[in-house]
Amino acid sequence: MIDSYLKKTEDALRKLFDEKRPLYPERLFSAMEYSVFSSGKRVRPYLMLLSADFVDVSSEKILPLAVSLELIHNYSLIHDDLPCMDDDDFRRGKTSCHKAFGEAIALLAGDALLNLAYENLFEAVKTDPDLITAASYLAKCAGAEGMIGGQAMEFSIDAFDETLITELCMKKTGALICAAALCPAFVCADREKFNALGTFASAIGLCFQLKDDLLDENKSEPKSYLGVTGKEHTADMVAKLGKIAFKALEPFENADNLRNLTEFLLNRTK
């Protein structure tokens, strides 16, 4: 991964948190900071910056959306770990937020990160109306038609087949991946690149979740793609989705960075 792209996201997140530090209750701020700066890979904002390059949108223009996307992702992880959800005690090799700060503060830290994401989006579109459609799409992907809808499926459906578990994965994980890839295209892209990014994003969004299932095989849940379809089929699907992603980018000479990210996601070991 390109260090300068990762640094842009990290610096922007740090700047935002430094601005908010004196304004937020201390323990709430600490829980938010603990969760956001916890060695995450920043895949989603990184993908958004690569996609921006692909459609000739400047990284500075799209960076506020990339930051908001990462805030939304991290709020969802805090809530995912809560006892009422997945009840996980650890996240990224550290004690999960609710174990470190208590359930009430963890719940509020997630809420505050989500609200901060939208504050940041409103500030961005207020100064740059070109971002309005992209910001609206990001919000949709994060909500009940996307990530939250997928999480709700997990708790409201008892028996999954491959079709339902694929829909769950595409919403719960794939929606924010699609937002990362497509938000810059809403700002500026011809139809060919827009369609290619849509196909690419759908493929790697599902692939990302299936690869997670394979890496977490020892603690695979029944309501996971691996749990429903088995290891061999899941591995075959990862390979198939990788081919779809590469095929979508094939016509474009300036897609090398997106191809490299796809290779990284397919071959990652954690």
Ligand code: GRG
Contents of the next structure:
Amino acid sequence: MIDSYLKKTEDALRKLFDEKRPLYPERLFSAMEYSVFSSGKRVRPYLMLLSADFVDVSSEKILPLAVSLELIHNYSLIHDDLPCMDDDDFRRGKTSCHKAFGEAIALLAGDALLNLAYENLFEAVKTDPDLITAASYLAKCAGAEGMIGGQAMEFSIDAFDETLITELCMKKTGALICAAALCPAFVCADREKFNALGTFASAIGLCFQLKDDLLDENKSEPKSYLGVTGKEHTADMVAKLGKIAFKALEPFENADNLRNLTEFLLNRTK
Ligand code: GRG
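Now the other one: the form predicted together with this ligand, given that the block above is the form predicted on its own.
Okay, now the whole complex, with that chain kicking things off.
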């Protein structure tokens, strides 16, 4: 199950890139490919496929959204590493996109990935109008109400308390995790599962960022959850959020894969 969902995502991304290779300027394509195929964990598309399975939506149906979500995630990482943002020289153990290709091409590679994500979404909705609400929700999560809004908070607020830093994390990191878990629930009509996935997604979305803070020893900076609330509190919150996620899934027998993923996220070491 695990391998086949990861392979489906990888194959779909590769197919899309192979189609586009002859159509894009070479250096721009190389920067996009360099970033997307570079040992990312593919957590978001994987979660989306598991969530689809949970609500009895086929992986074939939801795959275009999973691919678009991963493209959006990768664009956000390229832009996040730029000198005007976090100014990081490394990403996933190798030189960040702007260090490898220059700032202008990296900026454009991020823009192009975002545009490709939406092109891919429109193509999917054209052939399968059932996906329209899920596609619209994905756009909302990626935008100023979600991920971009969270990133903007980081650059526009100087002093954070726990409430504000929680909001930032839920938007910046949590929103795309919510998109992953909830998009399939917009396609099916099961209200009970929709509500459960909503609670589950908010909990693991925040948990994902907090765990990231704990894994990154430099994350005691003032604009991180760990920096604002301390290591002990952050670790307690990770445990508490894990419990909330498991409780949301408790009534459902067919949620073992989601439970396993939650376990993986709670115990991950990278
Ligand atoms: C620039 C619009 C814009 C948004 C950037 C997501 C984000 C917003 C910045 C990333 C900052 C960061 C590293 C946050 C920690 C949590 C996180 C999103 C880690 C990266 O996600 P993984 O671990 O990455 O799923 P891989 O490499 O596995 O794909």
